[in-house]
Amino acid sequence: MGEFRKNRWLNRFAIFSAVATWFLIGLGGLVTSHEAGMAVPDWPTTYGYNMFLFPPSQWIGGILYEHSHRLLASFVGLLTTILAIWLWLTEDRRWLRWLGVAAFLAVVLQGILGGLRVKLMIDQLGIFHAALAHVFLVLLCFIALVTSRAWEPVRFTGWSVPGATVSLIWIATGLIFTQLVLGASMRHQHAGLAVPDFPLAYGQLWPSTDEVFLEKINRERIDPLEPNPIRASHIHLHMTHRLGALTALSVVVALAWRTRRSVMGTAPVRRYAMGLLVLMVIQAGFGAWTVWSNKAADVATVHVLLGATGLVAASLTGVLSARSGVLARIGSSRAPFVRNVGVKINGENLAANTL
């Protein structure tokens, strides 16, 4: 049982990593939704001061949102290199320690993608930023999951997902990743009210990009401010989410229905199948608030966290299942041998298993 001896202030602090992560998303959520991704012009300086040293007297509207996502970038930067070292220096398994550094390694990155969505001016980066935030972030969560006493093959006694549950599972996991980067997609390509009503679309179940008809939208925008006309390529993109939207809801009801008819009763996939459905109903809820409220800040960022929320419940559910079939299996080829032995109680011969 040594390679499952816990830390648990090792533990705390991966999961105390990820919260801040969570945060860190959230924080990334209000930067796009208030427009204020170049509030700040410089990078890795603050209007040429040191960021560390900025003062907060200038932290004033998009200012605001900008610098504070770079603090708490910073700071979550800080605590996976933190826990990168923890791990090489008291974690017996290799694995884990290499994931550690993985992990260090993802969150360099993701500065330096960053940085150069501001020293560059692309939006295309400010989509594989986004994408890299969620795979960080179910990186440490799969961390706080491994160090903790839940992933201990005694948790696993008595249970197991089958195969095809377990691919179903992974394949939910996928389409909310996908979802999660056509979100991102739309939001660096200022395409999330490319369509403005819910649940038509412009009246129609899938509207005309025709350019008599584009013309005539782009001439009556909600915001006629927008410098950002709406092309046909928006209506696509933010069509396609929300039909990807309706499939990986479809997936998970079918998920959760199919873990209470496959696996048995006592297992915990089964409470986590129904808890990753009522969180995709919710998000989809907010989804549809994000158009009707005009994509208010404070809704478009919720809708955000909850689908990071969704990613990190469906991936550690997927692994959770999976390791109960490798353990299951593995229980079944080491079966111990069993034989009768002879045992003589009260004058009387009775045959007693040993194992």
The other form holds:
Amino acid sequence: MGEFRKNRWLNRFAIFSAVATWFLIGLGGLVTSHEAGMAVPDWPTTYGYNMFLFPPSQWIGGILYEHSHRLLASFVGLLTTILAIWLWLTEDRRWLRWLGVAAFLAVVLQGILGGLRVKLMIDQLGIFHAALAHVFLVLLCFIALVTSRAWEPVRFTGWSVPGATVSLIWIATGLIFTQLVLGASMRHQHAGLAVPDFPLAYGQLWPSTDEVFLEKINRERIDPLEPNPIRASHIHLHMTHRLGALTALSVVVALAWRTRRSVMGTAPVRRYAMGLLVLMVIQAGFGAWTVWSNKAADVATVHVLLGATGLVAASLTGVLSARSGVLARIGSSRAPFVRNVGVKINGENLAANTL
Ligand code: HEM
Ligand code: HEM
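Could you switch over to the form predicted together with protoporphyrin IX containing FE (HEM), since the one displayed so far is the form predicted alone?
Entire complex below, previous chain first.
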């Protein structure tokens, strides 16, 4: 029996866990955007209460975001624990069992990072918390993918992605992740509006950062959300994020173009590449809108969520493409014995399911 048919409910559970995590990232984004990280100053208690018994009548203002973020995080922690145990008990692939353990450790670390962010009041911890959140989401989505029907070797019949295209997908994934880290640094260093106009920057292609200019913009800026003065490093960070967006977009355009013209033009990777391109263009639009809207919380949060979605889309496309290449190589080296990898050939179990 195929892995998927054996473990159909496990796969559904993995998908559910990933979707819950996506919403959790959105809720976390709202916590940051509403500057509500310190609305609940204690942890793991909530204003001295056991967090699960904190009275709903007191879920007001920033507390609503921070407390519900903690509750949803606990729920995701529970889901991940069940997923890890389920994988450990039922999964034949050893590496996948350990991946479940890795997801469990990641969610524990993530919870601790969130708690330390509150206890130690270090803004910078929010950057690690944000980056790990995205990595964790990718991990859960990967588990959902490899337990799904889409992972079965037979699904890859007729498509094999050239190595150079796979490399391009990985480059795009790396660039999107870099954008997430730069974006999170910007958010947690309050540099989101260090450059308040777009597409130009203070009316120029690249703004000046000398003392006189900084003095002038800080004098003219009245923004209760951003009480700290703008420093040159804030402007550099912000501009690097914009340049990064341009680079990531160019690579995704190149990828879409390449797969469009490739002899494997009918392969699903072409659709994925086009989807990624559309997603990234919308993402850049939301980035611009974040600036134009003076960092409206909902707009910035959609920008965070689309960033997470883009990372998942790019990395899973990379994984599927790499797998198609591996399966094609195995298939061609074993031909004419093999039509469908994953069966016994010459007494040796090729077991594509273990890949
Ligand atoms: C599975 C577990 C968790 C995930 C996936 C997660 C995810 C996130 C994300 C994505 C953000 C937004 C970061 C950004 O926009 O840059 C965030 C913010 C935050 N999270 Fe979590 N979180 C988790 C658990 C926790 C826990 C247990 C706490 C406990 C207190 C916590 C406290 C916070 C705080 C205080 C912020 C705001 C940080 C700031 O404004 O600097 N998180 N979280
Ligand atoms: C297309 C590629 C882009 C990607 C993948 C991307 C990704 C992200 C992510 C994930 C965050 C939040 C990180 C976190 O805290 O978790 C962020 C923040 C931000 N991004 Fe982008 N971004 C892109 C393009 C842009 C563009 C073109 C702009 C236009 C200026 C922009 C402006 C911003 C701003 C201002 C923030 C900080 C928002 C705040 O402080 O609340 N982004 N970006």
